[in-house]
Amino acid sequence: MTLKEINVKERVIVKKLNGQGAVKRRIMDMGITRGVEIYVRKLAPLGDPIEVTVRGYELSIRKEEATMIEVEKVA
C-alpha cells in the first residue's frame, strides 16, 4: 500500500521508499524515513498535493511522490 491510496486522518508507518535520484532524495531530506510515522491531515480540492505531518512538521507531499512511499497502518 502507498501512501497515496491513504484516507485524510489515518496514521500510517513508512515502510520502504521507492524512486531514486533527486526525487528520493527530496523525500529523505523532508524527514520521511522507514519506521517513521506520517499522519495525513487532508487532501487539497483536487487532490494534489496531500497535507501531512511528520515529526511535528507539516509538509505537503505531491501524490507522484506519495506513490513511491510505502506505507502501513498502524494498529
Contents of the next structure:
Amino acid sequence: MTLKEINVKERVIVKKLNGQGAVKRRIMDMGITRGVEIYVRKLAPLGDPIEVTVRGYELSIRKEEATMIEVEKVA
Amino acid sequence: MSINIALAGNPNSGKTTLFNALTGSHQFVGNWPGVTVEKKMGKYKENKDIVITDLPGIYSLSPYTLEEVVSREFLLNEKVDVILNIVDGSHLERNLYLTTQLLELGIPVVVAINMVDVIEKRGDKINYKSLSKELGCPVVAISALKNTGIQEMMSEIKKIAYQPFAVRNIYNDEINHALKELSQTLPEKVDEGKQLFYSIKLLERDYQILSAFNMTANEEVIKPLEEKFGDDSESFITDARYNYISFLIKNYYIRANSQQLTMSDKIDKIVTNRLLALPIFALVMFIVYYISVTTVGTTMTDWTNDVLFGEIIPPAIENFLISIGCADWLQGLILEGIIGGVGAVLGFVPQMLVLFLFLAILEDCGYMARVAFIMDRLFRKFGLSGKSFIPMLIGSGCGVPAIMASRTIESDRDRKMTIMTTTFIPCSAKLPIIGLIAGALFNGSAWVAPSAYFVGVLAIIVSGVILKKTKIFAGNPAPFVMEMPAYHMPRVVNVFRSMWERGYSFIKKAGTVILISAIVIWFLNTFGLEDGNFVMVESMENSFLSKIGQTFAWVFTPLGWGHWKAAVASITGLVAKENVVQTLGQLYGFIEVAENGDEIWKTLAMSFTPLSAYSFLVFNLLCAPCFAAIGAIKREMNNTKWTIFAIAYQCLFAYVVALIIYQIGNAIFYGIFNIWTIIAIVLFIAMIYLLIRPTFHLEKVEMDF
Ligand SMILES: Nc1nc2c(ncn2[C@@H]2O[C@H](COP(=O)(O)OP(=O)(O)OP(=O)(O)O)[C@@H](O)[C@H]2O)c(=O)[nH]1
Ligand SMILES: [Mg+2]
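Got the form predicted alone; could you also share the form predicted together with its partner chain?
Starting with the chain above, the whole complex follows.
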C-alpha cells in the first residue's frame, strides 16, 4: 500500500520508493528513504496535501507524491 | 590571514541570523524555508580580513533546483577556504544529510550546531565531542539568536583554514570499489581532494557534472551495482547517507523522553484544524489589511496628509520662502512641485509602516508555510502552487522581493506563472492610489480598499486559469514538498527591524526617484510654448506636459479617462507607482486647496466620474509594475522574450478589465450604449471562453522540477 492510503495518526515504515528523477530524489533528500518511520500528522483542510513527521521534523507533501511511497503499517 | 567563509546549511537553519550577528548587517530573516535567495557577502566585525558569504538554504547538492546548483557551483568554483555548515540542532537528523555531502567536497568544514537554546529547552543532549570525532571535523554548539558559542566557532575556523582536510568517506567496500574505478576516468584537472565528490556524481549520473566534463555515464560500472542494490544509484547513495546518519543519531543524540505536545503543536492543532483553518486564514488576512489600510493606517495617513502636509508644512515653508524673498518660480517648484508631489506620497508612510509591521510578524512566526499548506489545493486549481502564496503576501508590501521570493518554487512553470501574476496584488506603493480614489470619488467608502485587493486576487485566479490552459503552461502540476517550521513568538527586534528597513527604503525612494520625477513633472508642467515663445505658461493646457499627454491620452478614452492628466499620471507610474499620486497631486494642485482641509479632493473629483475613477484605479493596479519590479521580472525570468510576454500580458489584461468595467458599467448604470459597449461585451465573452475551454494537453508530458 502507499502513503496516500494511510489515515491520519497512523504510523508506517517505508518499504520502497517508486518513480524516478527529480521528484524521487527530492523526496529522498528530505529523509524519506527505505526503512524510515513516518507518522501521518494531518490532512490539509481542503483534503490535500498531507503533513507527516519524519526524522524528527514536519514535512508536507501532496497525495500525488505520496502514491510514490510504498509503506507498511507498524504493528 | 584572510579567510573566505561560506555559510552553507538547510533552509531556515539560521544562516542569515548568524551572518547578521557576525557582520553586523541587517539581512532579512524569516521563519520559513527560502528567505534568502541570493548570496550576500559581508566582513566579520572583529576582523575585516574574514569574508563571509551567506548562501541560500539547500537540502542537498543535487542538480535539480536552481539554488542547489548555484550553491554547489559557488562552493566548487569560488575561493572558499572554510565551509561553515550551519546545522539546525532541533532538526539534526535531516540537517546532517547535507553535512555528509559537504564533507566530501575536500574543503575544510566546521559544523556549527545552531539553536542549542531550543535543544536545551527540550532537554535533549548532543554528544558534540564524539560527533566531531566521527565526522572528522570540528563541531561547535552555537545559538545565533542568543549569540552563544560564536567565539569558539570563529577560533575553530581560524585553526582549520588552510589545513589539509581529509574527506569523510562513509560508503561500504562495494560502492567504494566502483567509486575508485570511476575516479580513474575523471579529467586530470580534478584535484585530489575533490575526487570523491566527483566520483559520486559520476556514479549518480549527475547530468550537470557529466556535461561539464564532456563525459557519458559509465554504465558498465553503474549498472551492476544498481542490480545488486535493486535500486538506482542516486537512491542507494542517499540510503547510505541516511543509514550513516541514523547511526550517528542513535549514538550521539539523547532525546529527552517527552511525549507531551509542544507549544508549536498546540498552536498548529488550531491553526491548521480542518474546520477552523480557512476561517482563521480569512480572519488574519482581513485583520492585516483592514487595520493597515482602513482603520489605523487611514487615521494616521489622514493626519499626515491633511494636517502635516496640509496645514503645517506648506504654509510654514511658504511664509519662510516669502520672508527671504524667494523667486516666484522657485517657490512654485518647492511648494507645488516638491511638497505637492513628494508630500502626497510621504503622507502614506504611516499606513505602510502598519502594513509592514503585520507582514514582519507573519513572516517571523511561522504562519507563512502553513498558509502554503492550507492553500495548496486551491492554488493548484488555477495553475499555481501553495508556495505561490508567500510571494503574493510579500507582494502586498513590495513587488521586487515578492518576485525574488518566487525562486523557491521548484517548478519552472509555476515559478514563471507566479512571477507574472504576483504584482497584481496591490503593493504598498499602490496604496496611495487606492486611498486617493477612495477619498476623492467614493467619500472614503470602506469597500474601495478591500475591493482593490479582491480585484488583485481575482486577476491572479483568472490569469492562472487562462494561462494554465495555454500550450506554454500545459503539463502536470509540479510536486509540493515543503518543510513546516515550528512556530515561535515573533522576535521584537526582527519585527521592528524588518518594518523599518522596508519603510526606510520607501522613504528613500521618495527622496530620490520620486523627488526627481516630481521636479521633471513640475518643469514640464510649468513651462511650455505660448505664442511660439518658451515661457512659464499661463494656462496649464499649454504646458509641455499637457502637449505630451494629449498625444496619447486617446488610448485611454475607451476606459473613461482619456484626459491628459490621468494619462500622464499612469505613465509616470512606471517609474514608481507612488508617482501616480505625486503627479495627480501636482496637476490638480492639492497644495492650494489643502489649506482649507476637506477641499482637498474636489478638483480631482470634477474630472472623473466614480466609474471612470474606478477604471483608472483598476488599470493602474493591474498594468505593468514599476521599473524596479520589471527589472526583477527580467532577472528572475532570465529571458527577454518571457519578460516582454509578462509585461505585455499584464498591460493587455489591465486594459481589457478596465474597459469591461467602464463600458459595461456605463451601460448598466447610465444606459450608455455605443460601439465600445459591444467591444467590451465581446471581450467579456472571450474571457469567459478562455476560462472554461478545455485544457491543452501535451502528448508527452515532461516532469521537470
Ligand atoms: N531559537 C532560535 N531561533 C533561531 C536561532 N537562529 C535563528 N533562529 C530563527 O530561525 C529562523 C530562521 O532564521 P534565518 O536566519 O532566516 O534562517 P536561514 O538559514 O537564513 O534561512 P533561509 O534564508 O530560508 O535559508 C528565524 O525565525 C530565526 O529567528 C537560534 O539560535 N535559536
Ligand atoms: Mg537566510
